[in-house]
Each structure stands twice: as structure tokens, then as C-alpha cells.
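A single chain comes next, written as C-alpha cells; it is the form predicted alone.
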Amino acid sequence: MLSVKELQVSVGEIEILKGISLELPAGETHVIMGPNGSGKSTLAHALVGTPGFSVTAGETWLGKTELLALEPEERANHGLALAYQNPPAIPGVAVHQLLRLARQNRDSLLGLPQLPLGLFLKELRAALSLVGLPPETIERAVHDGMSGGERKRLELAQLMVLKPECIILDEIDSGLDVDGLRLVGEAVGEMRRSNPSLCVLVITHYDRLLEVLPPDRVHVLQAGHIVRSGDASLAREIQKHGYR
């Protein structure tokens, strides 16, 4: 489903990553893990096209579309969806508006028809109670006054709205508890369960999110190159020895 191949990218004069290559299928979850620095959200970034990061060299694909030569919300209606790490409020803009806005353009490129508006609030309710947000959060401004904990539950809400075909989970688990660890399992199961060719890459420093998100591999970003990969056992051995 996503394939990136011998990607370089740069943020001014300086480059970041060195030519990384990754092959991620669909319905499957891929872990990337490393140092600070090492330019984990920076790949995540140039996959979803965020100005200021420039690839010099290199493809990166979602199925068959080639992600380099659009623009971001051309990735994101294609399917590409990716849930910051720090994710940005909108003042002045409801959150029920900037989903209805997105969820049309979408089912628009995919020739879908347009979900009548009754139950697009009743879809977008229920993955906000599944994240355990109240149904009154619709009404708020995107992410605007909100906690951490609650602008990454919104994030989660927002993909089970938006339906992608493969999302990218930038330390998603950071500032938050327990509670809020099993509910970013439970979202993301109830992605897969209505789309099971769901891809999930997930950018994480710690292995304890991976006890509600098994991955299928996990790989290790150094200095810009992937320097290992292996299975979930690799992310037990790197929290009790280190990247060393």
C-alpha cells in the first residue's frame, strides 16, 4: 500500500534523511522508532507533503498513485492521513465544519455520494464517543482551548471520520494515560474493521503503545537510514538496552 524508496529529504541546508526505504502492505502496522533527531517525523512530514520539507531525491507511493507530484490535500483525498504529534488549533472553525468540508471533497475525488448531513453527524457523534470526547465537541473549535490529551483523542476521531486507506501516527501516545493508550487501540480496530486493508505506520519512542497496536515489524531510524528492522520483539530489546 505505501512504498518509499530511497527517500532524501532536507529542512534548509540540512538534510535529514539520508535515502530511506520502506515497504509497508496493506492491513498491516509498521513501527518506526529512534533517537530524537534521528528524522522520524520528518518522514512523516514529507509522506504528507507539509511545507519546508523538501525531498531531494527519490518515490514515494500510495498504491498506485506517486505521493511526491501532489499537493497535500491531493494525498489526503487520496487516502494519506497523518495524526501530528502536536497537532495545530483552527480558531473560528468548528470541527463539525472542517470534517463535512473534508469527508465531501473526498467521497467527491472517489465518486462517492455525498453523505446526507443527519448522518454524517451521526457517524462523526459516535467516533467521538468511542474516543470518549462528548457529542457537544462538534460544535468546538478545531483543537482551539483544548488539552493535549484531548486534541490527540479529536485526532483519532477525525481519521475514523475521514476513512483513509493508510494513516501515519507521529507519537500519538505521548501525554497520554492509560485509558487514553486503549482507546487509541480500540480507534484504530474500528478503522480496520470497515476497511481491512487499513496501513498504519506509528512513530513512537516507547513500546508500551504497541501493546494495543501488535505491529507486524518494527524498524529503527538512526541519523536518517533504517539501520534495522525485525518484529515486536525488537521494541522490547531497544526499551531495555537502548539504540546502542
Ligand SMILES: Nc1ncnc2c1ncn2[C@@H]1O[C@H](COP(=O)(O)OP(=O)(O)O)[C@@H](O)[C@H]1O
Contents of the next structure:
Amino acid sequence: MLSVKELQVSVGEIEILKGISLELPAGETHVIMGPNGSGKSTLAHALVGTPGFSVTAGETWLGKTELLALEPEERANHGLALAYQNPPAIPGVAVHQLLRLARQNRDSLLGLPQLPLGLFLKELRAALSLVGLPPETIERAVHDGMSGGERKRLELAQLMVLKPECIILDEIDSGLDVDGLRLVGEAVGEMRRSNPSLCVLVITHYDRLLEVLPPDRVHVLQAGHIVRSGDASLAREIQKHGYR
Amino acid sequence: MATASYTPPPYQYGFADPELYQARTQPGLTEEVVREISGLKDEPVWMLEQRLRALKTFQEKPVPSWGADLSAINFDDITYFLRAHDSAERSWDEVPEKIKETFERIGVPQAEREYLAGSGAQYDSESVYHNLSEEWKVRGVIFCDLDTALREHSELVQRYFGTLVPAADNTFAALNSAVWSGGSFVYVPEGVHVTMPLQAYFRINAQKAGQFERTLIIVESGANVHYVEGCSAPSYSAGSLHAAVVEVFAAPGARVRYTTVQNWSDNVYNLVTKRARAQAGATVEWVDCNLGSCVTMKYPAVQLVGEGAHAEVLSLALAGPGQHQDAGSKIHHLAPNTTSTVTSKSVSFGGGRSSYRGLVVGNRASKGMRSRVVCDALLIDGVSRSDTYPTIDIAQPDSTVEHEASVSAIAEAQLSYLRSRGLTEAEAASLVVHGFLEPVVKQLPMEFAIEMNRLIELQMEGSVG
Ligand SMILES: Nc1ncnc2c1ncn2[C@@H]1O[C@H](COP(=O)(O)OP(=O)(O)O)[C@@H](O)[C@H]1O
Ligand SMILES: [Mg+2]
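Would you mind generating the form predicted in complex with the named molecule now that we have the form predicted alone?
Full assembly next; the chain just shown is listed first.
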């Protein structure tokens, strides 16, 4: 389970998150909605430990692990994974290179034996196929020259290969077509099947994503505070009436 | 913002042999020293005279101040000539044990057996080994050190030596012309395609030593060759000076590729003049990879003097703590429809500094010329530096010249993305750097690409979060 307590986050001198609390029990899907600039991505970055997002107060727990004391890579190896809203392109670095290393580090923290290359590639191809990317993608440079939709699909495939405990999907629906949206549902469903205790934190503006990812709770983030929480009907209400 | 911090990279070739030499000049540069070098080599008079003129030129010229900081070089402190061994052997067995061991640690003889047409090894001032496989000898190819060439092929040497890089060209060309020793001589007769690379390896062993090799490559019409050079030196605290001159002559339709993997220890000043002349339809390629040295100033040049000649420069630089790689290229379009492509990639990390200095010239004769220069710089952290100094000087209205320089972006977003996938900071930096340099590295023959990746890896190692 993911547990965020009174989290305050600043970027530079500016405080963006002003005390956020969130309990995401194992196996549940929670949604964060909120207007542009309300701090949704800031929350995601603070959780994964992106340099420059300084946590000034609060706690974040993944299961029994307090994340804030850990380096970003240690958090990832503990099973936290973010699908970026705007992932950077990494020219010359093939998808399989990145994921092979990432998976090795994750497995070694879990005390698992190293996955033989053949099996790893098989898993990677299966994940790519599930998100609708061709098998050649494993040789492509990470996000380099990819369209917005392809990037979102690749983010999703990466999460699948990393066998996470908790995933954060930051506007995974932006840039995706209807088929893409459906595949998000299938990919998350697949991750859930292999890990029933998976925590899913979805950041979105639109309830159309929630049709494929039915949420257990919906939280509304506004100006750095969670101003409302409720069930799926809250998302529909916001979609209809906006954030007021 | 958090920045990656780096400890100095481990240098694999930093070991040194005891300094036992059969001959060495007194430190410092005088007319006597020049005469002594020439005398030890038993040279023809014209060469001695040329050396003495070059010495005068050197003494008159100031040390350049427009580029990297050279103020710490003490020319009186340097030993200009060191002879470890009498002759350039043709078989490894005859090379003295200690020197052989050194080159074996570097991997020179293995490489020759596996994928080279020939190889040479220079230890301080002179070549200790040179060999060309029989297959190429019978076809008239010559590959030896330049001292040997001066004895055995003196007309060829006299005809070309210093015609492309005269002593007066610049301070370090003058210095080299005065005290040059060793270097390679390559001659490829008309129409001969040397399909495997020729390699020369340069090693500085002595402290405060200068290495002044001089390389002359002559490729006749329609012939082609790929020449590769590597180098290294011990990690002494006192610096050494490497000031080489390379002249390449490509006859009509010839193709020459010259690949350098520069891996001096980070106490070596590397100040090299490289120039090629390409006649009609010839292609000259410089693949210039600068990983080592404390300061490098090197701008491989091509004079495109014949119609349709083509120049290609791939420049790769890695500047770590305490290093300044001031590299680039100079292309002179002096004939119609000549073309050139320059690709420069530099990486700065841990406070390192890299500069691209480029010149593209087109004169009245260069109607229809085309040139494209692309410079990309990668900064791994906020304490490193990268600069671009392009000069374009075209007197030809019918010309196409493109220059693209990517704003040197700090790789911060890429690094933090990779770390959030579970990669350590060092793994992330290494991946980003390899990926960035990949377009250049993949131009190298496979064996050299592997070697290059290994060297980059070593250079980046020891980076800690
Ligand atoms: N790296 C940054 N530097 C400066 N300001 C930032 C940075 N990232 C986010 N912000 C600011 O923080 C606020 C919240 O941004 P963000 O978390 O991206 O919002 P959301 O994802 O909800 O649209 C905005 O005002 C944004 O301008
Ligand atoms: Mg956002």
C-alpha cells in the first residue's frame, strides 16, 4: 500500500504541495483529478524522487518502506514506477538496454535470480505487443522520434516489464486514441493479475479513462491541497460541472 | 537542483616502465639538441637544414593564446628525444622484453594478428616495431616508420614532407618540424585497396617527455586505405608534450580514412596538426576521438583541391575533470562541386570543458560546393562547460553551407528519468553518454567500436551520486 502523509513539496522557492495525505490500500485504484498546474505531476515527481522537487515535510510509505530517505533508483527497485506525462527522449539508448538494466536491478533487490536474456526479451515483446507496439520497438531508442501516443504506450510497456508494486500513471490518456485507452485498461489489468496487491494511482482530467480503469477512490487536487475525495461518481460530477 | 558529481576516472594505462634509454638529449631545446637528434639518426643534410630552419621559426613564434590554456608548458623542462631501442623490429620476439610487455598489456600484437593489415608501435621518440603483412607488401604497399622511410624511400619523403604542413604553419608544427622523430609512413600504389586497417600505437613512457611523431600518408589514384592510431602514457604528475604533424595526400579518386583514438593520460598536452589534401573525386575522412590528455588542441583539416573531392570529419570528445578538449575541423573548398560533412559530438562532465572550433572556407573556384556542419554537445552536470566557435568564410555565391549547433542541454531530465527506472546514477550517465556518442562510434570498424565503448566506460566509471 501507498501512504502519503501531510506531504509538502517545493520547486525552487515555491511551495506547490501544501500538505497532501493519501491512503492507497494494496490492490486499489485511486484517481487524482485537478486543474492544470494544481500540482498533480509535482506529486508524482516527489514520490519517485525526481531531483529538484524538494520535500519539506511529510512522509511517503510504500508498504513498510519510507521512500523519502531513498535515492530515486532505490525507490524504483522497491517497486515504484511512474509513467511520465512527458517522458524525455534518450537518443542512442535502446529500449531493451534500459529495461534490461532496470529489471536486473529490480530483481537483484528482490533477491531473484537474473532473468536469462531470452526470457527477458520474450517478456518485453509480450508487453510491447499488449500495448500495441511492434516488436522492433525493443531496438528503438527510448522515446526518440516517437509520437505522443507511442510514448505513452512505451511508458506503459516499461511498467509491465518492471513488475512494480505501485504505479503512477500521469495523464497516460493524453495523446492516446480510443484503442490506446482500451489498451491502458488491459495493460493495468494484466499487471493486476500477476500482482493482485498492485497499487494504481491515476492522474487524469477525464472520466473516459476511468471507464477502462474503474477507480476505488477519486481525489480532487486544487492549489496544492486535496479539497475533496469520493467514489467514482465524483469523477463524473467533475466532468459535468468542472472543479467548482 | 541536484547535480551528478564525479570522481576522476581511473586510467587503465597509467603504469610506467623504468626509464632506461640508449640515448636521450638534455632537457630543453637548443640548436645542439636538434643537431644531436639528426646526427643520431644519420640523416641527409637537407633534413638537418630543414630542422634548423624550423627551430628558428619555432623560436620566433609565440605560443598561441587564442585557444586552450597552454601557459603551464615549460619548454625548457622537456626532453625532446629518447631512444629506447636501436631499430624498428619486424617481429615481436626481437622487441626488448619490457617494451614488449607494455604493448602486450595494451593489446597491440593481438590486434595485429586478428584484424589488421599491419601495425606499428612507437615508444617515446622512436618506433620499436613495424610490420606489414606479406599480402600487401607484394602489392607495393609501404608501411614503416618515417625514419626508416627517410632512409629507404627518401625521394618520396622529400617530395611530400612539409609541403602540406610547413614549419611556419603554426608554433607546434614548427616545433615538430625541428625535433620530429618516428611516426608512420604509408604509401599505397595506384588502384590498390587495402581492405584491412593499418594501425600505429604511440606510447609515451618517460616523464616530462615530448613525443613528436610525424606521419606521412600517400595514397595514389583510385587506391584506398584506413589508418588507425591509438596512444597512451603513464599517469605521472609532471606533464608531457605530444606535438605531432600528420600529412595525408589523396590522389584523384583515392579514399583515405584516418581514425584516431586519443587516450593520453590526463597530464599530456596534445597539440597536433593534421591536414589532408584531396584531389579530384578523392575522399578523406578524419574520425577523431579525443578521450584523454589534459589539453588537446586539434583541428583535422582537409583541402579539397580537385573537382568533386569530399571531406568527412567525425569528431568525438569526452572531457572529464581537469580536461579541456579543444577540437574541431577545417575544411577548405578550393575546387568546384566539392563537398564536406562535419559531425562533432562532445560530452563534458565533472567540470570538464570541450570546445568545437570549426572553419569552412570556400574560394572563388568552389562553384557548387556543399558543406554541412553539425555540432552536438552534452553536458552531464552544471559544473562542466561546452563552447562552439564556428567560422564560415565563403567567397562563392553558388554554395550551400549549413551549420547546426545544438544548444548544450544538461542531461538532467534524461538522467533522472533513467534513475526513476531503477538505474544508478553511474549507469544512467553511462547509458546517456553511450547513446549520445553512438552515431559516431558506429562508424568505427567493429573492433574499434568495442574498444571505444570500453574506453568511454572506463572514463565514466567512478561517477558517484
Ligand atoms: N520544474 C519546475 N520548475 C518550476 N515550476 C514548476 C516545475 N514543475 C512544476 N512547476 C509549477 O508547479 C505547479 C504545479 O505543476 P504540475 O505539478 O506540473 O501541475 P499539474 O500536473 O497538476 O498540471 C505549476 O505552477 C508549475 O508551473
Ligand atoms: Mg501534470
